[in-house]
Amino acid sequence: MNALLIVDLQNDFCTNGALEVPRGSSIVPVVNKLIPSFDAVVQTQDWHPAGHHSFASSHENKEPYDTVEMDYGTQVLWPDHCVQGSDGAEFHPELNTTKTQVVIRKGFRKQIDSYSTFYENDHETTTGLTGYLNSRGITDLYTVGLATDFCVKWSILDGIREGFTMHIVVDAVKGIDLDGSLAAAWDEMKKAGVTITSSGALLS
């Protein structure tokens, strides 16, 4: 069974958002066209408490996109974004969420960030998604959303490790691209065995 995985298609990652992904809003119509083709739709939602440790504002003399060392490794520091209950944390208003069956909220623990849909950044704390997918008999995840080089990439890599067949819809993702991170992400995903497809191929 196949499912559509919509990663972090939230206001703060879209046009004029606090952590805007260039042209992030442009994929919303593509995602909406794909949704009716899937029996199962899963969404993820970045859901940070105020003062989250991944925010640059939580660290003295640090700016957005600086890095710090956390217990779980190197952490990029971000502008405050997707704060619980804020407009920025809401899904893009034009995204069709009617068919969504489960929302995985991540990053809600103050001291650890969470890029992947499956694990937090310590690569040990699970989100529960694997159990849900297995209980539904879902084997293939078609991944869309934001951002290609962070939450999409880590979701795909962890999904493959968890035994799922991971697909990425190339015209339904957008990246941030920090110092070549976008090209590196594509290389990592290809080496891990992701299947690259397009909305045209899925809808034809």
Second form
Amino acid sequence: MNALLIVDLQNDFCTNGALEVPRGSSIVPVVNKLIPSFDAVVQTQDWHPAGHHSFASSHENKEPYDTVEMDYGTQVLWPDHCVQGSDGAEFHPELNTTKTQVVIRKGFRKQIDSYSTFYENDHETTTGLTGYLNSRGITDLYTVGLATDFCVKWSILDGIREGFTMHIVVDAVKGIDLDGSLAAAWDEMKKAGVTITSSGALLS
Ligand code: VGL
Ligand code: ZN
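Having seen the form predicted on its own, could you give me the form predicted in complex with ligand VGL?
Up next: the whole complex, starting with the chain shown before.
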């Protein structure tokens, strides 16, 4: 069974958001068009407490896009974004969420970031998504959303590791691109065995 996985399509990653992904909002109509083709729709929601350790503002003498070493490895520091209960953490107002059956919130532990929708950045703490998908007999995830080189990439790599067939819809994702991270993400996803498709192919 197929599911549509909509990653972090939230105000803070869209136009004028705190961590704006260039042209992030432009994928919303594409995602809306895809939704009716799926019996299962899963969304993720970046959901940080104030003072989250992935925020540059939580560290002295650090600016957004600097890095720090955490227990679990190198962490990019971000502008404050997707703070629990804020408008920035809401889904894009034009995204059709009526068919969404489950929302996986992530990044809610102050000390650990979570790019992937399967595991937090320590690569050990599970979000529970694997169990949910397996219980429903979902084998294939068609991935759309933001950002290609962070939450989309880590979700796809972990999904493949968890035994799912992971597809990426090229015209329904957008990236941040820090120092070549977008091209590197595509290489990693291709090497791991992602299937690349497009909304045109899915809707034809
Ligand atoms: C994301 C950076 C920080 C993402 C989330 O959705 O790709 N990126 N938090
Ligand atoms: Zn975040």
